[in-house]
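We begin with a single chain expressed as structure tokens, specifically the form predicted on its own.
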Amino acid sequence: MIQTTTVGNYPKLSSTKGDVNIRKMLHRFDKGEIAAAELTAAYDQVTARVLREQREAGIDLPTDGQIRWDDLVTPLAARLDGFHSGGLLRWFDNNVYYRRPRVTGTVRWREAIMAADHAKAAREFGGPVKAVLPAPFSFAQLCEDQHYRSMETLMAYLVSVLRSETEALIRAGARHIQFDEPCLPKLPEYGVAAIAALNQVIAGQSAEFWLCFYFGDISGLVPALREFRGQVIAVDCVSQPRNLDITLNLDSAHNRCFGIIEARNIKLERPEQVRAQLERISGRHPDAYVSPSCGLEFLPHRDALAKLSLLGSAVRAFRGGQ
């Protein structure tokens, strides 16, 4: 049966009057007007809202919306040894920026970073919630390496810390863990090395592991993808429409997740268009997932919610009301 999921982040600011405004709470915390406990409570309230909205929209496997995360790599780097905060850099071809971490010493894992918040989100949702981490190759590409000055060496250290973080997530109950690899489609010559590094992260561990691509054409990665030892390959089928056919026809035993709802444009898809895609996908992969094309934080809250509701209602109708 076709299932629905989200990719990662979700709008932090609600369009509903009276909801917690996490930006204002952060500002008050920075000015010393509220304590850390009040900020934590605010994060929890926003995360609870995000999970509730996904449930109400009909999303089978949500993320926690990454409400505590400014971007894919900075929150991890800030709690690892060997990193310092760097300058702002554009996030791919989007009109948002991230603070590029600088590698200035030996990279080491100190403590579980996501486990407690993940367990809290799963309790709040009342079922599995998908955890999201950067894959080692994209993590390395998104950093400025001033220490190792070798991508291969930096990746080896990132494999070690990501493996420790993955083990901690699994101990905390995580059953679905997604690794984001947005840099690899533009550098397919590193496909074999990147997939091998990710396989080292997940080797011998028990969970459903996802490899997720967005913002790029995956055609140059097809041979390497067959070597991925996880369970699900997730692909943005909107920014590169040819990715839909490539993913449909990929010669591998992996389950697939098709990102068919545009997550960077407020224009709402037509229900008949979504249904036609569901018919194509289910004809080849009846147990596939479908999702937005990437994280929904590029959209205003009300538009993100409309997209999710469309996805949920279209799949529910396609499944005969289930």
Contents of the next structure:
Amino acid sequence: MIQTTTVGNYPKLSSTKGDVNIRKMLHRFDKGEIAAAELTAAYDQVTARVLREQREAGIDLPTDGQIRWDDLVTPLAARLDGFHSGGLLRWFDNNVYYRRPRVTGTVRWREAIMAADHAKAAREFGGPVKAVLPAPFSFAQLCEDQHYRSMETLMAYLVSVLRSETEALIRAGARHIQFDEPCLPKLPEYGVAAIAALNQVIAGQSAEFWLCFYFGDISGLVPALREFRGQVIAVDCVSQPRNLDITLNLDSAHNRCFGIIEARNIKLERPEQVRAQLERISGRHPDAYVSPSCGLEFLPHRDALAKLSLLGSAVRAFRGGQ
Amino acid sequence: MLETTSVGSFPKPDYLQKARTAFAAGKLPYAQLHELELQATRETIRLQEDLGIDILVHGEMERGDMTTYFAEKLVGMGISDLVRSYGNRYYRKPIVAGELQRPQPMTVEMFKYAQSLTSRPVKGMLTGPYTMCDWSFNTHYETRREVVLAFARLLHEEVRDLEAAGAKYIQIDEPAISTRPEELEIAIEAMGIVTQGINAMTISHICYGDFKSIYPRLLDLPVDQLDLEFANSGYSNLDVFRKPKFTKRIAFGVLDIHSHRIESVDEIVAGIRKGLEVFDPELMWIDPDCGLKTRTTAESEAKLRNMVEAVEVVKAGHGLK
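The block above covers the form predicted on its own; next, return the form predicted in complex with the partner chain.
Let us now look at the entire complex, which starts with that chain.
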């Protein structure tokens, strides 16, 4: 049966009056007007709303919306040894920016970073929630390495910290862990090394591991993808429409997730267009996941909600008609 | 030679921030808001004159966001709810929802007002067609190229009107231009439409992107000067422009506008000297990395004051004065 999921982030601000406004809470925290505990409570409330909205939209496997995260790498780097905050850089081809972490010393894992929040989100949802981490190659690419000055060496250290973080997540109950690899489609020559590094992160660990691509063309990665030792390959099929065929025809035993709802433009897909894609996908992969093309935070809240509702209702109708 | 300038926006004073909030809530008439915008513009011009800046900006007191402002003026556009741009900063993203039209000039009145306050040149200030497209949702046109070129035709009319109003320098910002290197040709084609037949000196500001991916093709952008950020990256992106030789005028960013820290005169001097290894001083202006609207007025003033002093030090040291 076709399942629905989300990819990662979700709009932090609600369009519904009366919902917690995390933007204002952060401003108040910065000015010293509220304590850390109040900010934590606000984050929890927003995360609960995000999970509730995904449930109501019919999402089978949600993420926690990464409400505490500015981007995919900075929140991890901030709590690892060896990193300092760097300059602002554009986040791929989006009008969104991130502070590029600077590697300035030996990279070490100190403590579980996401585990407690993940467990809280799963309790809140009352079922599995997918945890999201950067894969080692993209993590390395998204940093400025002033210490090792070797991508291979930095990646080896990141494999170690991501392995520790993955273990901590699994101890906290995580059963679905997604590794995002947005840098790899543009650098397919690193495909074999990147997937080997990710395989080291997950080796011997027990969970459903996902490898997730967005913003790029995966055609150069096809042979390397077969080597992924995890279970699910997730692909943005909107930024590069031909990714849909490539993912459908990928010669491997992986389950797959098709990102078929445009998460970077508010124009809403027509239901019949979504249904046609579901028919194609389920014809080849009846247990596949479908999702938005990437995290939903590029959209205003009400538009993100409309996209999710469209996805959820299209899949419900499709399942009902099967 | 080493003229000083600013990129565009200045911080809005508290009284204007409050007035904008009150106006948005329907509690203040536009006429009163506009009076305060003019007051803040006067203060911004005076501040730049006092600091000894050579080429002034009007400070964009009437603008919230650099794309949303134009979206509010053009027919065929709407405005979305808030989306996050970075950290805890959000903006209302424009929507291209219909055929784009410019019912009237969008920036000329404010330019004329700012220029009337000073004998120094004030830059006309626009957001470029590629960035307007890239930073908008599109629910109307079939292709991105169609959107970009539609913006370009309207912005050409605006540039023509600014020139007719006396603008000697017209800046058409394209911070999004490195976003998709494969679309650089569209951005170049569009800028060609915008600047066609214009005699004023044209400038394009670009920041926080991957210059490496678009250089040297970027030199084909039909403007006279490129205004680029360098301080934010610790001048590491300077290497990109060493070869092949940079053939345009350059405005060289030496102040990290995303940092509260006030760069020292010595630090800025060192930065300018790094720039002089690559760029011809005759063709070089000095300015902050980007608009100053995220800094406080006090931070902006302190940063600019040190920048002007640093330029004097460099000029004296190089016998340029």
